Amino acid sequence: MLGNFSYHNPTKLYFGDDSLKYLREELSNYGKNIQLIYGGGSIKRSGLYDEIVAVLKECGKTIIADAGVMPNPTSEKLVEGAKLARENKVDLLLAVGGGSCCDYAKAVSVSAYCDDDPWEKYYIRFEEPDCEIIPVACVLTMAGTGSEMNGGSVITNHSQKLKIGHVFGDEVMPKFSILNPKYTMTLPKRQMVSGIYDIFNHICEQYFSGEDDNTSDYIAEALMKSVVKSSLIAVDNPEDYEARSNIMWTATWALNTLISRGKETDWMVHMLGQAVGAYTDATHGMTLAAVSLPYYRHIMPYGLKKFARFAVEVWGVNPNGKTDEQVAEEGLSALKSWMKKLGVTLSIGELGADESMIEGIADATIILDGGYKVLDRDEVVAILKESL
């Protein structure tokens, strides 16, 4: 294992079907003014919103609503709620909901006191922030995006049409998230299967970089596996508890930088599949899942000896007689395979793309150099097209 890191995620999770009733407890830690923060009207249906609104009143605590949080969050929306912190000089900021809540509480947390356009300085130039930060802690309601143990924080600019991710520091990681898996079951399946990919992108992100043996990798393998089983059983019966809380919790060890430790990382189909989701206003996950496998066509034969242990460790390639090529051609066969069985699109063209947004896509691409191959722009226009 190579490489200097340090580790460190001051995170605290309360996980299971009774950790709702820890809320009380923490929420003793902080001020009067909680500032709600939730999407649609699905945690009202639930019952969950009833819940909560009951414990904070228990607590004698101020609700401010925000609501209306949409599945990818504008910067729009971030300055409305920076406004509403800051107007009622909020002292926690509370998530309800799935990933695009957490991310949406985080931006907020960092821009309610900043004096610059946060959209520019957290997003388009990456500085950090310098002003007073809001505390954010999160109940999550969809398993996927890990945005419940890290620092980071997706946001759409529709007029720019770009979607960008900004990774911030400890500061802004929540301070404690509520993890129940029984919260998880009211998702439509569409939504679901999105985010059973996102989580098992994510540890491919991580994963297909570096040539060392690695620790995280053996890690990486683990945590694929146990997605693969677990989300076969919740297609089949989404109300399986055992498989719902193996992919909440492998949602959130895939991304809370444990399995990033000594690796340098890729995160290219995110950036092709946040392009894609500037332009189409498509769910995440089905973003990444459309890009995917062009994408790793693409680059196999520069991380050849990775994707013929991807192949064997996580699919149960038998090698015996092939070449390391033929190998990792079965690993993306089965996995193309798992993606059709799970459901989730394989094409940009079903997501609304068409050939005429492939230059503007590209352009919204970011390029990374942690991964196999560093792509120029002919070859993300390459893939995208592959992607159609």
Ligand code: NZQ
Contents of the next structure:
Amino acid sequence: MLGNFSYHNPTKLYFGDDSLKYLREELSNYGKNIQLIYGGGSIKRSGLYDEIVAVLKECGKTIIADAGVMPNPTSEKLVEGAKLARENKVDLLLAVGGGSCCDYAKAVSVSAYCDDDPWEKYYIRFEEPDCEIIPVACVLTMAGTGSEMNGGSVITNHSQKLKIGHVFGDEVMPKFSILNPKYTMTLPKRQMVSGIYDIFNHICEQYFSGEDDNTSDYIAEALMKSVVKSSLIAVDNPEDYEARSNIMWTATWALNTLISRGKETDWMVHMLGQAVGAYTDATHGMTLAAVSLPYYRHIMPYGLKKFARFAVEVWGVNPNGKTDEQVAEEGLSALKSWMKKLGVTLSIGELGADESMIEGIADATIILDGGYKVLDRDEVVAILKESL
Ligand code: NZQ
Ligand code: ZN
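Given the form predicted on its own above, what does the protein look like in the form predicted together with ligand NZQ?
Shown next: the complete complex, the earlier chain at its head.
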């Protein structure tokens, strides 16, 4: 492990099927005005909304409702939410939902008292907040993004056709998150598998980089094996609590910065996927699934040893008598069969992209340099075309 680093994570987690009981105690640390952030209605249908409102009322809180956070929250919605928070002197932003609600809450936290245009400041110029920040907390209903224990906040700007994430610091990360695997049971299967692929890809993005012997890579392999095993159980039986709880916990650890310690990280699948998302508004995990195999096939020769290791350690490929290329290829084939068993999308065409969008998607793709190969624009175009 050759990199130097610090590690700190300020988010307190409550995990398990009784975890909501800690909400009351946590709420006592904040003032009266709670902005209750939720999405398009799943928490009303499941009954979770009523449970949360009952706790807030018992604690004497004033609820400022902020409903209708869409999947892939937009810059317009952010401006509305920031205004609501500012006008109501909100003391805590409580997100109840998936990564979109949680990401949105973080964006509102740094935008309510921001004098500038938050989209321009945080997502175009990547500046850090220099205003008052409202605390954020999360009750998670979808496992995938890791937003419950990180500083990430992804916002989509439809008029500019851009979807961009900003990773904020400790002061924006949720103060606490409540993780009850039972809340994820009402997810439609398509969302469940999309979240599962998101988890797996977060691990890949941090795994496929570096040449040194690094503890982070061993932890990453263990997390990948856990998510593969539990996903196959959950796909057959979504009601399996043990599998769903492993998936939820793995999602948190896949992206709370632990497994990136001492490493460069890649994140190019996310950059490609986010650009596809900016054009199609497709489900996040599906955009990643659709570009992954063409991308990994493309970079495999540059990180061959790691791809061979991935095949052996994660997928159990027997390397005896085979070249590294053969072993690595078998690993990617195993990945593809697993993706097919999950039922994730393998083509950006199925998500609404077409040939005429390729140049625009390539323009919207931010090229990062932490992986095994720094892509040039022609390579981005080639990978996108292969993903169609
Ligand atoms: O809006 P509601 O009605 O709640 O429905 C949601 C939404 O339609 C539904 N859902 C969530 N929990 C449910 C449920 N339906 C039934 N039962 C439940 N228990 O699922 C749909 C998708 O929800 P969403 O929050 O959009 O999904 P996800 O958690 O995948 O979040 C996606 C957003 O997070 C960003 C993505 O780019 C995307 O904008 N990401 C955030 C990251 C971070 N903070 O670090 C990293 C990720 O790579 C990702 O980019
Ligand atoms: Zn992701």
